[in-house]
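In the block that follows, a single chain appears as structure tokens, in the form predicted on its own.
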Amino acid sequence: MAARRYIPLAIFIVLLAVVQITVSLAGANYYLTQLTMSLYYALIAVGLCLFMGYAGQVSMGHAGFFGIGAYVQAVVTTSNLLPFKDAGAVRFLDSIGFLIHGKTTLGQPVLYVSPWLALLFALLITVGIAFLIGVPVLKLKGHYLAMATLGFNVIVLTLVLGVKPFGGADGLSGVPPFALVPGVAVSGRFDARVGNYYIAAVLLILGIVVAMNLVRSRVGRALRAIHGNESAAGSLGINTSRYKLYTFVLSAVFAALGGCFLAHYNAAIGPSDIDIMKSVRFVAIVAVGGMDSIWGVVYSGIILTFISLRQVFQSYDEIFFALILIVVMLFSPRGFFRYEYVKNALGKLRARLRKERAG
């Protein structure tokens, strides 16, 4: 039985490989750019699925955590430390290999922090902010919690626009490639599209595995109890505040992680990437996939984001996501992409085929 739970994961891995091979054989590798970004956004949606679908809470501010991860990563890796090379802290970081010597596009020497150290720094800041925000905010419920998290998103966006090191309305560009291992780096280079597609796929798969194991653990059972009836869960000895807070922090880490990698993949980050409508999109993706369906959220995240990035609806893109959220809430509150729905449909199809053969 334990092995059967990973069958959907195996199917997903095969599908990822089939999509890449098909696109490459068709000579349409340009699709991999949007597909890679869709995989990163799906990772963010998986984290939000844990918080909304399993813990039963509402967040309209996860674009803020996405922005924290992306902007911290971008600022740290684009700051030239060469003028401070003689400072003790800079010399120490350089001696242990946490600084990278490079050159700008104009050939000027630069000294910047390793993306690995920047990633650790960005995630630690995200965890700290998520704890500081989560402790008071998670005392709220329903639309009060939604409004509070929306306010957090507005604060992050305002700081990004007003603080000079974040680039203001222009954002930050020139984010260097993230060398994971020698010869493999997260970047937007055209000749590295296939490699970057699989980097994003591996990161998403790891996120899915973490989420799958979490929801099947004692923590997952506690989250379901909180979702069902928070007061009853508390009466059974479940520390509801702690579980909600930890799930909130974990979902924030998922969002920040996606932001960090996307900043390197796009070599830039701007305020339009973290506005309020981004948070609405994340909620819409989770709603379409099914609040408590990890696989539904994964597929809806990839499909809807890909459609958006290909500009199928052009200037009406925001309207599309708002409308789809309304339609789901009205006609299918449990989502459209739930794995159970597909499984049941396939079961009915097999039963019908057996009946026809027997007849």
The other form holds:
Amino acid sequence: MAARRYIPLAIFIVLLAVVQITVSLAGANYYLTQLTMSLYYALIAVGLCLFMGYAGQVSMGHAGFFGIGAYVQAVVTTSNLLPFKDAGAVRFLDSIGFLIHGKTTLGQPVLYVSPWLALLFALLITVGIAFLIGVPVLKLKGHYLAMATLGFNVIVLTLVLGVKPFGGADGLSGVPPFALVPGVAVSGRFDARVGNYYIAAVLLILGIVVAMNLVRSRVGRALRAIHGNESAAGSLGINTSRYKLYTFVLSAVFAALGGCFLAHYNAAIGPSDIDIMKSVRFVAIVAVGGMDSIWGVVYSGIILTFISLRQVFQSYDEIFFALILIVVMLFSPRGFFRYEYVKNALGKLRARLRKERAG
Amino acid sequence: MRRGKTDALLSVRGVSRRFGGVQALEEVSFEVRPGLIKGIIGPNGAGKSTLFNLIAGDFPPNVGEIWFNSHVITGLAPHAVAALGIARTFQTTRLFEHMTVLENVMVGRHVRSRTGFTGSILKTPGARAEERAVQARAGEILDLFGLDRYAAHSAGDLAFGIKRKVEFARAVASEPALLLLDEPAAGLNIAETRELSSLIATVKNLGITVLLVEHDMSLVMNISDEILVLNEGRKLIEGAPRDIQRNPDVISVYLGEDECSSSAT
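Could you output the structure for the form predicted together with its partner chain, given that the previous block was the form predicted on its own?
What follows is the whole complex; the chain from before opens it.
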């Protein structure tokens, strides 16, 4: 029983490797850049799937959390501390190895905060903001909640555009590589494409395992109960507001984590990456994936992001995502790729075959 | 109004509740002693459901206190009331329709288990052991209710009578000290009602105290140890079923003044 749960995971890992080997053998490694980005976006979708598909809530503001992660990471790691190198705090951080002496692309020496420390900082800020936003906003339901989270996204976007250290309309560039361990760094360097593809894959797999463990547990059951009938869940002792809040925060962390890694991978982050249409896109991905199907969301996240990044829809990209959202909500509000649909279809087919054989 | 400790499990003291201009409950006081089945009856609009929802924490009373096991529970949220050991069913069944029957009953074990977000994500040995225990106990409850063959069914696909039973089983799964049953026989046929009555007796034998609101008079009179009659938001009378049946006030409330005089002869 327990082993069967890991079959989809094994299939996924094999598929990831097959795709990389095929692409590399075909001499088309440039595909790996978009694939890597798609893996990071799928991570964000998996987090949102917990909040939407399992807890049954909606967030039209997850690009805001993505932005908080990416921007904090970028601001912290692109701030040159060299002019302050004699300040006590800077010297202390340097002495315990939390600062990195590097060079800009132009070869000038810089001193900046270790991306690991920046990551910790970015995630802590995300958790703090998610709590602050979540406590009042999660009292709302349905489209009121959607509008409130949309408002949050607008605030983040406006702050980013208006506050100088965030680079305004230009965004931030020159984000240094993130050396996870010596020799393995998150960066967009051409000769590191294969390695980076696997870094993103490992992060996504970790996210999937976290999500799978959570949904197949007492907590996951409580979340589905809240989704099914909130008052009944409360009558059975489930602290519904706390469970919704924690899931909101966890899904925000998934989004921020994707943002932090993408900032290093692209070496940049800009306001167009965090606008409202990106939040709509995340919701569309989760809806297509089947809302409460983690694997459905993983595949829809990778595939939809990839074809979008390949410019298949050119300037109609946003229309495409808005359109799928409308279609899903109209015809299949519980999502497209649902295991039970496949199961039902197979069951009907089997019944028909049996009837034909009997008749 | 009595103060301090009593030997009652539940003690409702001088509770009033208003909705806009409607006085739904006025100065209602009563007690539920442990181990018994207490029935609440009264004509429509008597305040039975309001009383239930007050005890369960859906909304607070305007005046008065509710004590449970020497805790004041007035003003507590429903989940906090449940955590203290009060479980309930609803007048219209509220199942988790997209979950299986087994999963529904496993949710009933929520207050009897403790694995949180961290334990769930890390799948600690403690979390796994607890999950196995929850599943095993839920299985036993299904057996007790004769629902084992529906364990893997989606709750939304079940017939009405079975849904009622699953909701009952889900509430019992939390092993509450007090179980509130809100019109459990509503919509059930005669056979199902008979089965319900024997299930309530089984639950009583498990040591669970039962408070029920019910319109089916023969059911209430047969299984209740005590009966509370509400009328127009006030307590009319409280006593053993036999005394309630003979009480002229109760008869007049149910049958009207004129019929009362003729039926009393």
